[in-house]
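The chain below stands alone and is given as structure tokens, in the form predicted on its own.
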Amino acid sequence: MTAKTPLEPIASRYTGKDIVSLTQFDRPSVELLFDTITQLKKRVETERMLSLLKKHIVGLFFFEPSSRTFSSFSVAVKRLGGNTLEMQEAGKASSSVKGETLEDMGRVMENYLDAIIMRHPEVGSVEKVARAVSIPVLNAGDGSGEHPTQGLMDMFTMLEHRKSLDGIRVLISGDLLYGRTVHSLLFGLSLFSGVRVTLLSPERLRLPAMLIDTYRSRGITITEIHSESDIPADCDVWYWTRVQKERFDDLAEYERIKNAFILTPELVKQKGSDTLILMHPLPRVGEIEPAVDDDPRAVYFTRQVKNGMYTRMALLTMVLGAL
């Protein structure tokens, strides 16, 4: 089998492609990409079982800790109509323990299967599989660096709730160093024009001054700010985001930092507005209070999560080339 090359840009065509990273994104591709999920999404609330991977059988190798993203996966492909193959302690489980190296694991699989799922904790991992192989390998997170189907489904959502990413206003909180979530969001909104994001964070989980400065020539207004005093009243999305406990070798450092933006009701109440909804990557770990959930702005739990399986469901139609 002939490898291929990863990063390829979309550019509207998606069969046999990779989705490693946002940037192999423009936005006529992300606008494909949306109208496919809205049909999707409408076939599924009718027919709820579809079979246009009745055909296919899909790998999920998670050598990281999953369950909303694993789980999503893999209804996605079942309500496609298509088998999986799921390996959730891809590190215990998989032949890696007897040293065996992530691109020999990938040319193996490639003979069972028509698609590669993947999450693993180094940066650039899943990147290696998918220079090794011939058939789609799609990013569930690789460490810190990216999560193109978050960042795209969390896109999703919002463009349903405001009908335009252009000129959207997103407040992001937490841990903006090593959330991929929020790299992904970011690269996926500069795609669109007129975009304002406020960043809220503690100085030790900064943005990193390179990206901003990326992200600012690719036309997004950035403004960082250090207390929830100062959230801007007329944002669109307040979108909030854990500390990740993983990414601390000092513990004592991460139990100093890890509440120090706590979304409550009260703080809704005095700087959300009527239309603003609040969204949250998952899994929450005290930066949300319980009473938050009651608040019909908040769509982590309901819209966001549903979003996520149907654009996994598009993606994988798309790159199996079975619409």
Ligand code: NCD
Given for the second form:
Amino acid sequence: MTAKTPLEPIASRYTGKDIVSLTQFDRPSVELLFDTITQLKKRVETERMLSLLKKHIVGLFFFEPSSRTFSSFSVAVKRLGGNTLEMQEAGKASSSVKGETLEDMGRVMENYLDAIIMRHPEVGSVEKVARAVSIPVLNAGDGSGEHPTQGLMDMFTMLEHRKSLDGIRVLISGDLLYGRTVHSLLFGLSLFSGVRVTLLSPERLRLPAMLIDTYRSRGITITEIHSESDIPADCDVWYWTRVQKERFDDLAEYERIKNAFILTPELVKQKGSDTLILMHPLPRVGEIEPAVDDDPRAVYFTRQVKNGMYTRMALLTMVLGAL
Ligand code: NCD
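Could you present the same protein in the form predicted together with N-carbamoyl-L-aspartate, rather than the form predicted on its own shown above?
Time for the whole complex; same chain goes first.
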């Protein structure tokens, strides 16, 4: 059981690697992943169930609530013929209640499992476990840090829509301070050229200046706006996000800003192009009016969710060397 160095670059060799951050990826690695997602998607559409992971058991340890990500990982393993060990509410159900460290939990679990999928409220917690164990660890969200599998499925959804991520123009709205899906997505998009991103958020929830500098230095053209009237007319994607209530100490402050920017049919009509798609990592809690759901450009309950399962299937088979 020799612990590996986590945050190792993927460099197109997935077997045995952790998926902790989009900073581990380069463009060829992402493109290889996209090819695998496309292949698996085609296979699942005809065969429904595959057997690539029939010799594997994957553990899901979620210390924060989740419906979509948990289910999508669980179903991804099962569609690949694998088994799961599932712990939701792991903060209450695991020995962490007795004071066991996450690293020790990982050290025990790696004797039973082939890979660990983990979500936890603390930034850096998943990396800690990855450092302690030798089996692949996948980050299903670490606090307001990153959510790499969500970032990758979002990029794949954009690619399917537009055929190329080079030159893509994306509006990202909502909680850019705490929104981990946004942090991962921007690292991912920065691997492509000519990417232009407009950020729309309340002042309090702006993307941290350090991250803006990092993304800019990685080549993204970033413009910050604070009013819907400044949304550029030619976006390919609007990526809307929820204000992350669970990260606020002061709930009155959350209540004041939670509905700063609401996606309405009128806004889409005024500012949206015909070739736009509307995305959201979900759950939505009021920031997209239900009337928008019927717009054929809305993909947040359809393609985007489905691609999550295929993306996780691809990543699991790749890190487990099972393709
Ligand atoms: C996101 C998350 O948990 O970060 N949800 C998800 O994984 N689909 C976004 C969110 O909770 O707002």
